[in-house]
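Taking the form predicted alone, here's one chain by itself in structure tokens.
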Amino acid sequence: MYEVIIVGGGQAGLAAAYYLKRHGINFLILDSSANVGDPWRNRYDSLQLFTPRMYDQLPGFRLEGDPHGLPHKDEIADYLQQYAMHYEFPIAHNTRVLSLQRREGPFKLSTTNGEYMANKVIVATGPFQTPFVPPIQEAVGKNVKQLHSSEYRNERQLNEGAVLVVGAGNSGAQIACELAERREVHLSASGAIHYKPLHLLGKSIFWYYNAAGLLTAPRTSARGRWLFRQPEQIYGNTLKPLIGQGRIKLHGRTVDIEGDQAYFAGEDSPVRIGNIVWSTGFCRDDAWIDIKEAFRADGALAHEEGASAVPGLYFVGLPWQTSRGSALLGWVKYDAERIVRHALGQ
């Protein structure tokens, strides 16, 4: 029996664990991965963060290296593992939660490694759970290699032939730029692409965001409402010139695929492809929370800034839980501390 169980051992769960340990609370982290940091290690090989190291740290533990430099994803994975080891957090690895129930008394968590009981539960499973791929994937020919961006590691996974990257967010943009070095690359965007520089007047763009309080501005504030309405930004100056040079061919929304022929909105002729990388995002999977009161009528989680409608149930790391920084590595600590204080009645 634990006072608190944290579901998820990523940055949100580790930040919550830090504050629980400071208060001397009996807690346990349940994590489906074999090692802390594996979700970062398993992303594409070339992934580099946009935020400098000074903004990629969890509370109480420094990320080594140039504070103004941009870390590689494996560096972040190692940092998270070192963080958990440094604070000696109790973690049950390879333990996926199958259901969370509460009939009377404490919460019961049924997992792949047995049952656990806790008075309170903090869900810190993160925004990247179930890869989303649109239904048109079913019309793709068997000879076309399909990978979601969460499965893509490097070019060696692909077949010969052109690559279509569907989705022009930051992951899709980075993957397209990487592949354009040696491949014919087509990038499908559902709308206009908006660019932001990584640096401005010698400082990271995130220095300005942080100084202006944009990443911690409450969603209900004027700044928060303005920021919430902004489209996704593509950071850096790599994609735009490659499109301008024709090394990446930009298309509109992918409307259909027949075999190895891809069709785009506003274009009459299809493009022949040998590979598709679906950079189409993720969906949350909260079906394992077997508590009706935890959900609104529309199926969304019922919570107020991370405090569930179910007493004793909390969330950390939800996108826009309180602000733009809620799900970001360097800013999740603010929600984590607040949620822990709430859980402890402070």
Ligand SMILES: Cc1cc2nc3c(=O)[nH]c(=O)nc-3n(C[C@H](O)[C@H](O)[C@H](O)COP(=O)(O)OP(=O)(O)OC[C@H]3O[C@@H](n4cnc5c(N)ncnc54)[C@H](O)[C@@H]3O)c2cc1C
Second form
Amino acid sequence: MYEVIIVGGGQAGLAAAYYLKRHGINFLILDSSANVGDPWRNRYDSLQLFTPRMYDQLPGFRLEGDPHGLPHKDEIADYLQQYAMHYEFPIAHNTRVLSLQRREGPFKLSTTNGEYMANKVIVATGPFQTPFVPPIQEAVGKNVKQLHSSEYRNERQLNEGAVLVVGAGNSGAQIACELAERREVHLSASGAIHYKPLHLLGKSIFWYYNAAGLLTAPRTSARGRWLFRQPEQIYGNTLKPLIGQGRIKLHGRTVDIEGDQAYFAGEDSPVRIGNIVWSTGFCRDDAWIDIKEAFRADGALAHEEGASAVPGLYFVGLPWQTSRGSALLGWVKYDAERIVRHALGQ
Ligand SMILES: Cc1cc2nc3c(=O)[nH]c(=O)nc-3n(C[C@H](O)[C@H](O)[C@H](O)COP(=O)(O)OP(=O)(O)OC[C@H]3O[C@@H](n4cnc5c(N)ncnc54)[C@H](O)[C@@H]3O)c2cc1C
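May I ask for the structure of the form predicted in complex with the ligand now, the form predicted alone having been displayed?
Let's see the whole complex now, leading with the same chain.
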């Protein structure tokens, strides 16, 4: 029996663990991965963060290296692993929580490795859980190689032929850019692309956001509401010139695919493709939370800045839980500290 169980040992779970440990609380982290850092380790090979090292640190422990430099994703995976080791957090790995229940008394967590009980539970399972692929994929021919961006590692996984990257968010944009070095690449965007430089006058754009208080501005504040309304920004200055040079062919929304022919909104002729990288995002999966009161009538989580409608149940790391920084490495600590205080009745 634990006072607190944290479900998920990524950056959000580790930040919560840091504050629980500081308060001397009896807690345990349950994590379905084999190692701390695996969500980062399993992302595509070339992934470099858009936040510089000075903003990629969890509370109390430095990330070595140039604070203004942009780390590779494996560096973050290793950093998180060192972080958990440094603070000797108790973590049960390869332990997926299959259901969370509360009838009377403490919470019961049924997992792939037995049952656990806790008075309080902090859910930190991350925003990127179930890959989403639109239904038009059903008509894709068997000779076309399809991968979701979460499965994509590098060009060697692909078949011969042109690549269609569906979705022009930051992952889709980065994948399209690296493939354009050797492939015919088509990028399908459902709306206009909004570019944002990563650096201005030698400083990271996140330095300016941070200095302006944008990343911690509550969602309900004027600045928070403004930021929340902004369309997704594509960071860096690589994509735009590649599109300008015709090395990446930009299309509108992918409306249909028949075999190896992809059809785009506003275009009469299809494009022949050999591969698709679906960069179409993720859905949350909270179905394992087997407590009716944890959800609103529309199925969304019922919570106030991470404090669930179910007493004793909390969330950390939800996108926009309180602010834009809630799901970012350098700012998740603010929600983690507040939620731990709340859980401890402070
Ligand atoms: C391509 C990409 C680039 C990004 N770049 C940046 C960047 O530059 N800077 C930045 O700050 N952020 C960036 N992010 C965003 C964010 O920092 C990460 O998504 C981060 O991994 C989220 O941390 P988390 O702890 O909330 O979730 P995760 O890292 O996903 O960790 C959740 C953990 O919970 C475990 N888990 C899930 N379900 C269960 C269950 N039922 N039972 C037990 N364990 C479970 C998982 O195995 C995992 O270990 C990026 C994200 C992506 C996808």
